[in-house]
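The chain below stands alone and is given in structure tokens; this is the form predicted alone.
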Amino acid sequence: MPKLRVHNFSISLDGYGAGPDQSLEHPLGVGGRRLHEWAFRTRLGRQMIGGKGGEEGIDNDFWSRGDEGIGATVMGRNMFGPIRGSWGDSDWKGWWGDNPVYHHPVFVLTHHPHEPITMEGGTTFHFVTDGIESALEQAFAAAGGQDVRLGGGASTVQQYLRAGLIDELHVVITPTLLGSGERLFDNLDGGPDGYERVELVSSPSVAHAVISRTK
């Protein structure tokens, strides 16, 4: 049966998924890059933005994992970008240029009605007014039989945390401290009930930590 899983998703000590003041300065908040330079270490992280080289072993091969048997991705707005309220005229496409990294449908939340924004590589991002049941039963559809990757940001995971929804979750502990901004595991309702930790992995650089549902 196919699942909702996430996958990389990188914390600070004090349990910050990204920084705070979101702008187009600072996409992940401000610190919030430092989160994720252990992944921009890795060879697949580099190749991601168009670099070469990088390391192999424990880390790369934890980002490999979040691509494998991947067919669609559900995200927040935040995720998309740091545009609020309406729409407006934006022509806002995402921060990944004309061939996002997805090559996939891209189910977007949001409470503002946009029509599907289609790009390049088989990536088509479609805007999701009805709830997260409605997203993710869109992004199964569209998954033809595959899993489904469950992105950013913290709030989004928060969501499907609360519903049950999430099958697997893999957090990378990073070796840094923020301070501010969004953390993962708050507003939870006492805790995410129905799960266990399955893999603790160590590398030089982090932690990574994956929990699955047991119900």
Second form
Number of protein chains: 2
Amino acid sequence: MPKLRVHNFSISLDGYGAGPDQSLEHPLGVGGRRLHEWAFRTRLGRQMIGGKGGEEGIDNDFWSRGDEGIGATVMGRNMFGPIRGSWGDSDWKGWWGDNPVYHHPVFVLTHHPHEPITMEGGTTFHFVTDGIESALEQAFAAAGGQDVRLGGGASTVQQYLRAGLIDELHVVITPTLLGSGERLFDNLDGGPDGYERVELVSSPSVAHAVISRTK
Amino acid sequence: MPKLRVHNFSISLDGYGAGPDQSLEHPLGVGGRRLHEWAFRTRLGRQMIGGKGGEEGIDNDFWSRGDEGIGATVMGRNMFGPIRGSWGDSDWKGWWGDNPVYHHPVFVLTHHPHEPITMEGGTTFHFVTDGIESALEQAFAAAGGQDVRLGGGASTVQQYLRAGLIDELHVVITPTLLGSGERLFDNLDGGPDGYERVELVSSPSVAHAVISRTK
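Starting from the form predicted alone shown above, please give the structure in the form predicted in complex with another copy of the chain.
Full assembly next; the chain just shown is listed first.
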């Protein structure tokens, strides 16, 4: 059975997946960039932003796994862009330039309808207004038997966790304190139940924890 | 300068230092025991509860560090016992039997006066009613030039963090989800600022993060 997987979701030691006051200038919230520094030190992370060099090893391996066997992505609209409310006449096409890093269909959760946006390199953004289950069904259909990756942000992951739909969750703990922002593990109504640790390893930079659904 | 140090403070992947509904039967809250299983697999942790065997290695080394160079301990009253409000005629002497694990002066924060309790093996419990700074001063005086260890619970650590009094904080991340309870890093008014990572390492069981005050 194809799975729904979360990868490389960075949180601070105090549990925040993004800093406070997210905006166009601070897409990850103030201070949130610190959560992702580890990724941009890896070879693949650096390559993703057009750079060279970078480190091999544990962090690079985990970064790489996030793309393996993935045929489609689901994400919240705040991960797609900084626009809130109605799209208006915005021609926003995501944070990732003309040739986004996905190279497969991406399903963006939103309350506001939007025509699909076809990008270079195989990425098409589809906008789903009828809920998380529908987005997931469409993503599985589009993934052609491969797994679906769930992007962020935190509130999107929480919605899928509450619905019991996430099969595997890889969290990256960065030993920094943000002090405020949006917590990954919040608004879960006392859950989620039914997950077990499958992996825990740390590089000199961050600790990687992978939990998996047991039922 | 002697330091105030926190050691072996276990939190869940979702940030809880204790489960919900703490009581005499569940001193660590429901499910909170899972946070400490790693410690009781170590040689020293097992020895502490009168057992034999147990594992050497990273976790045992970190457990051991918590006692090194420590001359006194400060703790919140909920770590001392399950009694809330006035002490009444309680003869409660802590969770640790006649010969507690401390073997040095222990300062218990409380709003309710209580005579000191002298135990076997060098532990005396002193009850401090005039605040966290006073408790820390008394502890440094009693420690004879050694460091002071700050025990729990979470709210006690938060008070000292808000006051900027903690020099070193060792957090143990257990890859389990509690879903609710008392978070270690909460009620910090957007802080704490001024800490940096000094160490990050993981065993197969848990990840150890040590942060230290930079100023």
